[in-house]
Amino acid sequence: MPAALVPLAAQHVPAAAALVTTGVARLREQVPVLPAQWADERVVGRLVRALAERGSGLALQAEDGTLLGFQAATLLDGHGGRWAYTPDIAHATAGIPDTDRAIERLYAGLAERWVQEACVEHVVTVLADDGAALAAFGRLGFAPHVVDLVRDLGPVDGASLPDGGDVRRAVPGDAPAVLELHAALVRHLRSAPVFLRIPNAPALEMQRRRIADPTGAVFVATVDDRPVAFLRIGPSADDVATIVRDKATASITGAFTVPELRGTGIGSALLAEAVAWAREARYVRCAVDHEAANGEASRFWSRHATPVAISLARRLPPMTVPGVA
């Protein structure tokens, strides 16, 4: 079907929201614990409309006006430069035979603008079951970067502790130990093979405030009174895939076990405590994300939660930007 690229505009919003929610509803059939709001065209439509009003998107439109696909993005500064981010609710294609070509045309039209604005890092979040989109962006040079997962608040398998082990909720006096474990997590994420650009662990006073914050919880595992692992959980994070964000989602925002004790059940024991806390706090689900290159995190979290979104990243060489050598 002949089609043209046009700016994403208000008249496209209802159809664009319908494309997104169709995909979310399909994923919720497999992962029913996902928030229902992202299968609501009115909720998604408000976000798509905001992107359209900023002039940050393109629509692929058939001659008869049918929306065949769309993509929008937000340009952000950070991570060492300017980058373009397309959330999971900001792109979709209709069930057309040439989905691959539709995604290519939409991305190419946007990427040309991004490069003109010295934006050479491009990130898109794709629903984990959308094989066509994952393959299309992969062919365009994108690679998995971050995985978002969710789970219900049922029992956690594999929770155990070695002799002398204990798991408890942290108190402010545990802040130095939590800081040390958090700093070890930062070193782990900065090193091979992850190489994540991540700030230093929050200072001691911030650790104390987080431990004392009644809206969240920090759990510490010890072996013979030595702190060996921690896990932090609290309200839904705002820097994760859209489809997991919800007032009934508890987000795990930090977890680390010393290398020599991984695989002993300590991580699962911490998760069990966190899930129990979330259940008591009347959450419905918990969510977590990890870097795709972090194999240890991938192996652990995939045992306890279901991947629902994958963020893919592509970084162009600096000489791509006009006038930059």
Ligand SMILES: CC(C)(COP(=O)(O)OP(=O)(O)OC[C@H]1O[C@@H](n2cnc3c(N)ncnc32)[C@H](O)[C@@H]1OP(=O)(O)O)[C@@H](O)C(=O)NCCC(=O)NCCS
Given for the second form:
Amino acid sequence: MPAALVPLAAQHVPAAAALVTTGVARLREQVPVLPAQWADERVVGRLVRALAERGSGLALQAEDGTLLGFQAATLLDGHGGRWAYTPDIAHATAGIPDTDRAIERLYAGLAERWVQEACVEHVVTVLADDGAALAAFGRLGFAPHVVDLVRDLGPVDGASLPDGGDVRRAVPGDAPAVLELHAALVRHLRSAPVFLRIPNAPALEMQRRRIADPTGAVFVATVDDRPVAFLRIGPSADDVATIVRDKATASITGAFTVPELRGTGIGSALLAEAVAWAREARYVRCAVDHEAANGEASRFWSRHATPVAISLARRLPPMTVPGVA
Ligand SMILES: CC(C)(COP(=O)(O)OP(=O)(O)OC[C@H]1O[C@@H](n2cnc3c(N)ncnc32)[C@H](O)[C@@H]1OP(=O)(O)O)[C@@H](O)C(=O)NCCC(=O)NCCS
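May I ask for the structure of the form predicted together with the ligand now, the form predicted on its own having been displayed?
Expanding to the full complex; the earlier chain stays at the top.
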């Protein structure tokens, strides 16, 4: 390919932002409920400029200077070590025939540096309809890790409750029950086959505060007055795909039904309440994410919402780090 890998710099920003927004606009044609701001070159350009200024990216440039693609990442500590994260707005390639090779060159150039910095976990968020990028990163050893979904605030299908069932907004007195359900959710996510590294459920006082926080809402389902499920919704989360970060987007950040009552409509009934709350609070849409390995969550959320971004992860063996045998 007569193209050169060069550091992502200020002169690449307009073309890089245009590549990103072209992809977002294409996805919005299929999923019009997505926020408009990420199809706006000025908005995306500001973020890409910050990445370029930090020197954390590479650009692939044709001989005539045309930008063929770019990728940038932030190095973070966590996940049991250092990891490199490329958000959905921090990479794109032009619709060129050898997209696969372009993605490989950009990733290889960056990964070489990351490994020098003992960074062996690499995560990239790809728009769900970008088959070429999903295939290219898949070939490079990346696998689905987290899925982000979005939905409108219209009616929720399948809401029903078993005999003696009720769904209501939690009050501070429900904090012990919500804590118990939340702790069970954490155990579910830490267990096979999900194996998520996740902190303990926040303690009782924090549960109480979350329930009382007027910017969000926690809903509980009871059967014969026994709490059996909860769902939490609130302002847009900041640890999700960029294309669903938006002031008019409410984020669902937790849901759990006790195993013996799953599949009876309780989760859908909680979702219906949460969607009604979001409508009332003047949100336009809601978003949720789940681990790809969480089959129940995947089936449930893909029934109620549309996948819009997939985060793919690749973990290198520790011996890849220079000096580690
Ligand atoms: C995801 C979860 C909250 C869904 O809760 P739930 O109470 O089982 O949800 P519902 O009963 O409304 O829907 C579950 C399924 O039962 C089906 N169902 C609902 N009511 C039904 C009924 N009366 N008869 C038959 N099937 C029914 C639904 O169609 C749905 O099918 P699907 O799995 O193909 O989507 C639950 O599976 C759970 O707690 N999982 C573990 C924790 C977790 O992963 N949480 C999400 C983290 S992102």
